[in-house]
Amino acid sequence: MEWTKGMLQELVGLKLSDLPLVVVSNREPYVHTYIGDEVHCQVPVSGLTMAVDPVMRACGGTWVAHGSGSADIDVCDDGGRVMVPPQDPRYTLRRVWLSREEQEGYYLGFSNEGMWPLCHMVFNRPTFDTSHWNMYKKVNQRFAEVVLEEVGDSSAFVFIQDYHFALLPRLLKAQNPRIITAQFWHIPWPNPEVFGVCPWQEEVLEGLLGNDLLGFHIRSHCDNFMGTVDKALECRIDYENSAISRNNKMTLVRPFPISVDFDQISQEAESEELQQEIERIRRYWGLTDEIVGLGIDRVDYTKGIPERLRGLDRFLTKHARYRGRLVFFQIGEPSRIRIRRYRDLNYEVEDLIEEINWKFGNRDWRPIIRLREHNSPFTLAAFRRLAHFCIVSSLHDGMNLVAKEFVASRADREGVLILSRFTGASRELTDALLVNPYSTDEMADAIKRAIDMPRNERVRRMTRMREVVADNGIYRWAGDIISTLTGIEPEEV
C-alpha cells in the first residue's frame, strides 16, 4: 500500500481522534533568532526534525522541544507556545527553556558523551560523570512536567524522539498510565557486551520499557536491544513476536525504518525557483562544465569526513586527469564544539582540507570547498540536484537521511550515491556504490566509479532507488507506527 499525507491524516482521524497528540524531542522543528534588530526563523538541519515535522502538519497536535533559539522566548506566549510553521501554522510548538547547567550535564554530558559513543561503533569511548547522570534525570523530569501540563489526566498519544529522553516514558506513566507512549530511536543500539559498560543501564532500561512501543530503523537493532535487556533485567522475551514484559507491562520492539517526504522533495527539485537557485550557486562559485560532488553532514565523528576527504586526497593522487576538472563542496556546520573530541575533529576537517588544496590546488582552482555557514534546505536541495555524486561515509549510523534525500532531490534520475555500508540506509538503497569507509582505496575507486560510470547506468541505479524511497516515504514510516499501536489500550485508572 502506497501511503500518502491523506491516507495518514485519515488513520489520524480514526485512530487517534479521541487523544491529543504530543511528540517530544530535544531539537525543536523551528528555531526563532535574532539576526540584528530582526527575527528570522530558520529550519535546522537535522534528520529527525525533517522527518518528524511532514507528520506534525499532516496531524497537528503539539510538539515539547527545548527552545535554543535567541528570539524563542520572545515569540512565545506565556506558556512558551507558539504556532508553526510560521508561514503556514499547523501545529503548536511547546518549547522548553533549560539553563546552561542544564544544557552541558544533560546535552553534552550524559546524551553526547556517554551514550551517543556508547551506541556508535567508532572506537571513540564514552565518557560517564554521574553529575550529567543526575542532570539528564532532572531534564527528563522537566519534559515529563510539560507533558503532563499539555495532556493533564486524558488519554494521549505521546510520540518520544530519540536518546535523549529514556527516562521519559516510565516518567509520564508513574503520573498517567492512561497514556500511550512510543519511542522511536534514531541511533544504532549495540550489543549486549557494549552496552553494558554503562554504569546506570538498569535504569536506562527500565525506562525504556515503559513504552508500548519501543522503534529502531533495523531489525539488529531491536534484536541487540531485546538481547542486552534480556541479559541485565529479570523480564521475559518473546523473540518471536518481539515483545518484553516486565512487572506486568508489555513493551513491543519493532523496525521502523525511518525516511523522507519524497513527494515534497521531488517536486521541488523540479521547481523553477530551484533551477535559479542552482544558476546562482553555478554563478557564485564560477562553475562551467566541472565535475561537482557533494558531501552534507553536521560535523560528528560518527559521519566519517576525514576518511571521504582520504579518498578524494587518494583519487586525485591515482587520477592525474581530474585534477583541474573535479570540485567537491563539503557542507556542514561544526556542531557540539564544547566537546573536545568534536573540536578535534573540526580542527582535523579544517587541516586536512587545507593540505589536499594545497598540494593538488591552483591559483584557479580548489578541488575541495567547505561551507561551514547554516544553509536553508532550499538551497540544500539545490546542491544535491546539481551534484554528479554525493558521498555518505558515515562510520556507523541507524539511517542517514542524506542519502534518501539526494535520491528524492533526483528527478532527473541522474546522479551517483555513494554510501556506507555501515548506514541502516544501505538495506534500502542497494543500486548506491556501497563502500567501506575505512578503505582509502576503496573511497577513491568508487569516486572514479561514480564519475565514469555510462549514463544509463546511473539512471537505471537512480531509477530503482527512487522507487524505493517513494514506497517506503515518511508518512508510510508514521502509518506504520500508529497501525501498530491501534491494538494497544489506554489503561483504565
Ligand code: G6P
Second form
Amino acid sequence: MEWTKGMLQELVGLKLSDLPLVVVSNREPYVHTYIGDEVHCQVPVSGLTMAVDPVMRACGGTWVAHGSGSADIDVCDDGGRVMVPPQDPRYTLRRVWLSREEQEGYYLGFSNEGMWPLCHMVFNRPTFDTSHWNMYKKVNQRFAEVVLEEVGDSSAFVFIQDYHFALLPRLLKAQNPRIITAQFWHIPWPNPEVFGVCPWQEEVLEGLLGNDLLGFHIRSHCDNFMGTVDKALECRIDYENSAISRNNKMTLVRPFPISVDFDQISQEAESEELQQEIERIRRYWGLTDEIVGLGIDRVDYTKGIPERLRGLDRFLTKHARYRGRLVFFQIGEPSRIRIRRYRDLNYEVEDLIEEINWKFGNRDWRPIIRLREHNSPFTLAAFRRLAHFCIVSSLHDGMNLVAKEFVASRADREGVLILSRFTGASRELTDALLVNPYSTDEMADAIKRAIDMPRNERVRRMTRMREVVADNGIYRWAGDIISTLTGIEPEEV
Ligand code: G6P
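For comparison with the form predicted on its own, would you give the structure of this protein in the form predicted in complex with this ligand?
Let's see the whole complex now, leading with the same chain.
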C-alpha cells in the first residue's frame, strides 16, 4: 500500500490531534542569508531537513533549530519565530541563537569531531574533548528550555533529530513527563566496542533512553545500539520486542528506513519547467551527445568522493575510447569547513580532479566538472534527470537520500544508479549496480557496465527501484513512527 500525504494528515488528525508537534534538529530547514543587501532564503544541503520538511508541511507544528543564516534574526519576530516555507507558510520555525563558542564546542566539536566519525567508522579517528562535551551538555539544556517554552506543562509530541541531541529527551522528560519523545538517529550506530571509546558513553546512552521511541534506518543499527546498552548499562533488554527498560522506563528501538517525497519529485521531473532547466544546463555546458555522469554530495569524508574519482580515473585509463565522450559532474558544496579534516578533503578532491582533467583532458573537453556553489533543489533535480548514471559511493552511510532522489527523478525510467554496498539504501535498492567503493577496479567496471547497459535492462531495473521508493516514501516513514508511538500514552501527572 502506498502511503500518501493525505493518509499521514488523517493519521495525525486521528492520533495526535490534542498533541502539539515539535520537531527539534540542529540544522534548520530554511536559511535566510544576506546576498548584498537582499535577503535570500536557501534550502540547506541536509538529508535530514529535506526529508522532514514535507512531513512538517503536511502536519504543521513547530520546528526548533539553530538559526545559522546571516539574515535569520532579521526575518524573525522577537521570539525567534518565522513561518515557513516562505512562499507557502505551513509551520513555525523557532530559531535558537548560539554563540560562536557554543557552536564550536557543541556542533563542530562533540557532534562532528566526536559522534560523527565515531558512528561512521571510516578510519577517521574521533576526538573527544571535555570542553566540547561541556558545551554539548549546555546546548542540549538550552534546546530543552526552548522546547519547554513552546510546550509549557501540556502534553506534546517532540520529535528529536539526530546525534546533536542525545541528552535532550531525558532533559525534557525530567521537566515535563507528559511529553512523548521519539528520536531518529540519522547516522549509523557502530558496534559496542567502537562506541565504547566515547568517554561519556553512559551519559549519551542514558540520555537516549529518555525517549519513548528511538529509530534507526536499519535493523543492524538497532541491534548495535541494543548491544552497546547491554554492555554499558544496567538494564533489561527484550530482544524479541526490541525494547529496553531502565529505571522503570521503556524505550522501543525500531528501524524506520527514511525516504523522500516520491510523488512530488517524480511529478516535478515531468514538468515543462524542469525540461527548460535541463535545456538551460545543456546549453550552458555545451552538452551535445556526451555521456553524462553525476555525483551529488556534501563534501564529507564519509561520501567516498576521492574513491569515486579514482574509479573514474581507472575507467578512463582502461577504456580510452570513452575519452572525450564522458562528462562527469561532481556537484556539492563544501561542508563543516571549520574542521581541518573537511578542509583537507576539499583540497584532496580539487587535486584529484585537476590531475584527472590534466591527464585525459584536451582543449575542448575535460572529463570532470566540479560545481561547488549552492544549487537550488530544482537545478539538482534537472541534473538528476539528465544524467545517464549517478554514483553514490559512500564508505558508510545511514541511508543516503541522493540515491532515492535519483530514482524518484527518473520518471522516464532511464538512468543507472551505481550504489555503495555500505549505504542503508543498498538494502532496498537492490537493482542498482552495487559496488564496494574501496575497490577502484570494481568502481571502474561498474561505470563501464552502467554506460554499456542495454536500454531494456536499464528500464527494468529503474522501474523496480521506483516501485520500491514509491511504496516506501517519506509519508510512510513518518506514519510508521507515529503509529508505533500511538501505543504510548503520555504519563499522567
Ligand atoms: C547529515 C546529518 C544531518 C545534517 C546533514 C548536513 O545528514 O545526519 O543531521 O544536517 O548531514 O550536515 P550539517 O552539519 O551541515 O547540518
